[in-house]
Each structure stands twice: as C-alpha cells, then as structure tokens.
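In structure tokens, the next block holds one chain alone, the form predicted together with its partner chain.
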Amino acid sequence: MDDNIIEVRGLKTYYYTATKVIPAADDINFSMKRGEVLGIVGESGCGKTTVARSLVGLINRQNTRIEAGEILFEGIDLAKATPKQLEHIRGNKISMIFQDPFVSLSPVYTVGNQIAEVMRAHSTGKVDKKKERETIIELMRKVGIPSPELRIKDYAYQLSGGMQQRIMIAIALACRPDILIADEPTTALDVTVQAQVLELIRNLKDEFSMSVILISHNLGIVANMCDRILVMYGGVVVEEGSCYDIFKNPRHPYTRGLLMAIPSLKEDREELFSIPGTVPTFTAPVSTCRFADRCPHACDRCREKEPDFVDIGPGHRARCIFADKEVLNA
C-alpha cells in the first residue's frame, strides 16, 4: 500500500428498483495520498455521490448494495466492515460533507452543541466545558465565522448558506479526520462565497494536513483545487490523471467533448461544440462502452465490450478504445 492513505479497487455499489439494478459505482478505482486532493467530476447522476457514499457506508442497505471490490483504510476494507466500525470510521477518520448544509445541520440544536457532539464523541475522559467552548470558538474563527462567540448560539436557519457550509465544515474538521470529503461543497453558494469556501478548503486541508475528495460538477472548480481528477461518466471512471493531463491533454471523447461544450472566457466561440444526446442511466449488466450513443468516433468494436483501461502516461489511463491513437485528434 506504500504512502496510500486509501484505496479503492474493482467497487461496485448497485441500487435495486422496482424495475431494474442500477450500476450507478462500477468497477471503480483509485487510490490517494496523504495530503493529496483528488477531484471526482462529471455530470449528475454519474455515480458521484454514489462513490463517496460507499466509503463511508452512507448508503441504505435496503435498496444498495456495494456488490463487490475492497475499500482498503488503515488495514481494514471498509466494504466489508460492520456499520458499528463505519460509525467511527466517519466519527475520527473520514468526513463528509455535503451539498446543501441546511439539510445536513440540525434545525433543533444550536451550531455550537453540533460542533460539540462531534467533538465529544471523539475525545475520551471528561469534558471540559469551558475549554470544549474555547476550542468550538476557535474552530469557528478558522472556517470564518464573524464574532464566533456569538453564533455559537445560532441555529442553522439564522445563518446564510455561506455560514452554514463554513459551520459544515467545523463540523467536519472537529473530529481532526484524515480525509475530508466533499461532496459538492459550494453548488448551493455564490460564485465569490465559493472563492472563500475553497480556499478555506485548500488552506484547511494544509493546516490539518489531511486528505480531500472533492466532488464536483464544475470543470473550473477541479481545475483549481485538485492535485488528481477522475471523469465518470454512466457509473464507471472513463478517465484518470493528474490535473494538468486531463485538462491540457484529456484522452477520452468524453472529457474533450466536455472541455469543449463549457463556454469559454478567454475566447469567444459562435457555436459551442455540443455532445449530441442525453445524459443516459444505465441497467446493469452494461456490455459496451457507455459513452457509445454519444461518441462522435463510435464504431462497431465499441459496442462489442465494456472498454478496458489504456495507460497513457504515468497515472493517465482512459476508457477508451482509441485513447492512445491519433484519431481523437481528427
């Protein structure tokens, strides 16, 4: 496992409808390092969430099940592990947080007791309750917060959608985890309070030296943040590497159709270069190469199989039969 903080290998987490399966995390792979930011993108329903879901075991056993693959953690797989080992796994060493901070926080308890509870549960021995307010302040005043001695009182609903992300993220960090992650941290925010959630973010992580998957929609946000991005497209990762190959030399149709069909503000384009379709939900078992429908270099071999992986370069694989050939560039 080397310098690998987590790794993830061949997960599959199927939700089960009335009608059909849904292989919404399909044979997924990665692993990360300490200190590392990993970005996760595509669009919705790619399985984003799905996959963050499944490290921590947030899923609904009811409808979900991870059908197979390890989660390997500080030597134990986390697929395997009982929800009682989850539940301190996501107390001490994994957080997460989420896209809208007014679900996810407590109308009843003030931010303040919430930062509390996590820290308690945490620490061990007694509480101190003089210092644990010093310290909720202290964590405050870090993601922040404006007179932190006064909004430890707050509920959630006196405070604006910037501040209860910044309260989220307290809420994350109380416990000192290993890796933080962040599912769609700033979609609900405006564009110069997302500037201040990710650049609290990326100094946090500096600061608490821990690990982050950042989950995201927004090619500009990974482009900024991460050290290291996976594209999902349909359930599975359809590409992988650093930051730099993706977006100077992305090998998969799908990620330079995406590159392409975001406008630009650097150059003006007439007419956006647009991937024809719909953004597709697949039934498993899936036996060609999901992007197939919509693939401008489609042919017959795609349609054939599931695509496997071709490296490209070191850390730079893609899903695509074409991946290491000239014809992508036509």
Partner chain sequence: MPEKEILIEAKNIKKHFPVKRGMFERGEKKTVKAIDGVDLVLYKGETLGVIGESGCGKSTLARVIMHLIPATEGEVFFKGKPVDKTNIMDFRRKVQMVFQDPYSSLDPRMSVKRIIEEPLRVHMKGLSKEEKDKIVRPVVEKVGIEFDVLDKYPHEFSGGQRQRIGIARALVTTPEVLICDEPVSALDMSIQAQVLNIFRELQKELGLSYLFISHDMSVIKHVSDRIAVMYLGKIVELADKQELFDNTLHPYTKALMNSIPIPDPTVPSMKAELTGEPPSPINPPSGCSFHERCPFATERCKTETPVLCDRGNGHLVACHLKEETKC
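Small disclaimer: the values here were computed from a predicted structure and weren't measured. Positions refer to the first chain, counted from 1. By rigid core we mean the largest C-alpha set that fits within 1.5 Å across both forms. Compared with the form predicted on its own:
- Core-superposed comparison between these two forms: the Cα of F30 travels less than 2 Å.
- Superposed on the core, the two forms differ at S274: its CA moves 2 Å or more between these two forms.
Same protein, different condition: the form predicted together with its partner chain was shown, now please give the form predicted on its own.
Keep in mind that what follows is only the chain, not its partners or any molecules around it.
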C-alpha cells in the first residue's frame, strides 16, 4: 500500500428488507495517504455514512452486509475482520465522530466517565486513576472545554451543543487514533460554532499526526478542510480529485450542480439554483447512470449502461461519458 494508511477496493455494502435489496455503497474504491484529509460529499442518501460505517464495522448485521470488497488497514482486511479485531481497532486505531453529539453521549454518565471508558477499553495494564484523571482533563483542555477540572463531572445535558461535540472529539482522540472519521460533525451547530469545531479538528489533526475522513454535504466546509474529495451519488463515487480539481474543473454534471447550488455574494440571483428532483432510493443493483434522471445532458447511452471512469488528469477522474468533452460547458 506504499504510504497509504488505508485502501478500499470494490466495497459493496447492501441493505436488505423483506422485498428489496438497497445497494447503499456499490463498488467503492479509494485510498488515503498518511496525514491526508479526504472529503466525501453528496446529498443525503448518497451512501457517505454507509461507507464510513463499513470501514469500522458499525453496520447492523441483521439487515446489512458487506457483499464484496476489501478494506485494507495495517495488513488486516476490515471487511472480513472478526468482532475481536474490530473491537481492538475501533477507538484505538480508527475513531469516529457522529452528527448529533446529544444522541451519541450517554445522559446517565458524566462526560469524564465516558472519556475514561474508551481509554480503559484499550488499556493493557492496571489503570492509575490519578493519571487517568489528569489525562482526561488535558484532553478536555485540548479540545477547548473551559475549566475542565470542573466540567469533568458534568453530564451531557449541562453542556451546549458545541461543548458536547468537543467532548465527542475528546472521546475520539482518547487513544490517539491514526484515522479520524468525522461524519457531518457540525450539522447540528450554528455557523460560528461550526467554524470553531472545524478549526479544532484541523489543529488536532496536525498535533496528533492523524489522517481525517470528513463527510459532509457542505462543499464550503470541504473546500477549507480537505486535500482530496470523493463526490458520491446513488451509492457510487461519481468524481474524484484534488480540492483544486473539484472546485476549479468539475467534470461530472452532479458535481457541477452541487457547486452551482452554493450561494454566492458575487452574484445577484432572485432564486438559488437547485438540482431538479431528489436522490432516488435504488432497490436493486443498478446498471445505468444513476444521475441520468436529474441530468440536463443525459442521452440514451446514459440509460444503457453505467459509465466507466474517465481520466481527466493525474488523480482526477469522473464517471460520465461527457467528462472529457466540451458538452458540459454548453
């Protein structure tokens, strides 16, 4: 894997109901280098969270299965890892921050106890309570919790949304993971607190020498945070490239639609642009272009087979038959 910290090959994660098969993540391929910030963007229902949960085995085994593919990390295929292997890796090597901290945090334990729980789960020796407390207070201080010596005894409901998310970051960093997965970490926060939390993640990423996977539907956030971006639609990656490639030379109609939907102070519009229609829920494996019904450039060829990736430049590719043609500029 050279200097790649994780490599995903042909990942297929499907949801099953009594009558349907939903290909939520369908043939996902990507790798991430050490120290890199990788953004995964797309509307709700495009498969972003399914990919993230598949990486650490946080899928409901009763109705969800990894049908195929490999997730290679430190010589282990996480797609086929045993529960014991995943238990060792989760929190210790790969940590995850979820959208809503109030849902993720327990209301019956203090925030200090919840940070300690992660540390104890991966401890190999006898716990020194005094040292543990000092470590927790230092972690809380690093994530910007004021007066951590007092706040360590607080419950989640006593903290603001921004402070709760900082506690979630402290929990995620408790064991100094190699990879931090942040799944819409600022969705429930106001704009000012969003900026503070993102700045915190950026600073901690450098301090702890982590790689970060940032999942978001907000392209503005991704632009300021990420080195490279995967654009997902309908369970597949439709475009991949550097942050510069995606924002300066988008080559998939969906990526272009997402960028056009960003409000701009430079343009005086009576109405904001939006992509017509909604993300469909596919109920069987798909063999055509998934974006065709919403695409202004769709033709018969798009509905005959799923497009292959077209290489645009080094590290930049798009899953569209028009990706390297001027028709997209019309």
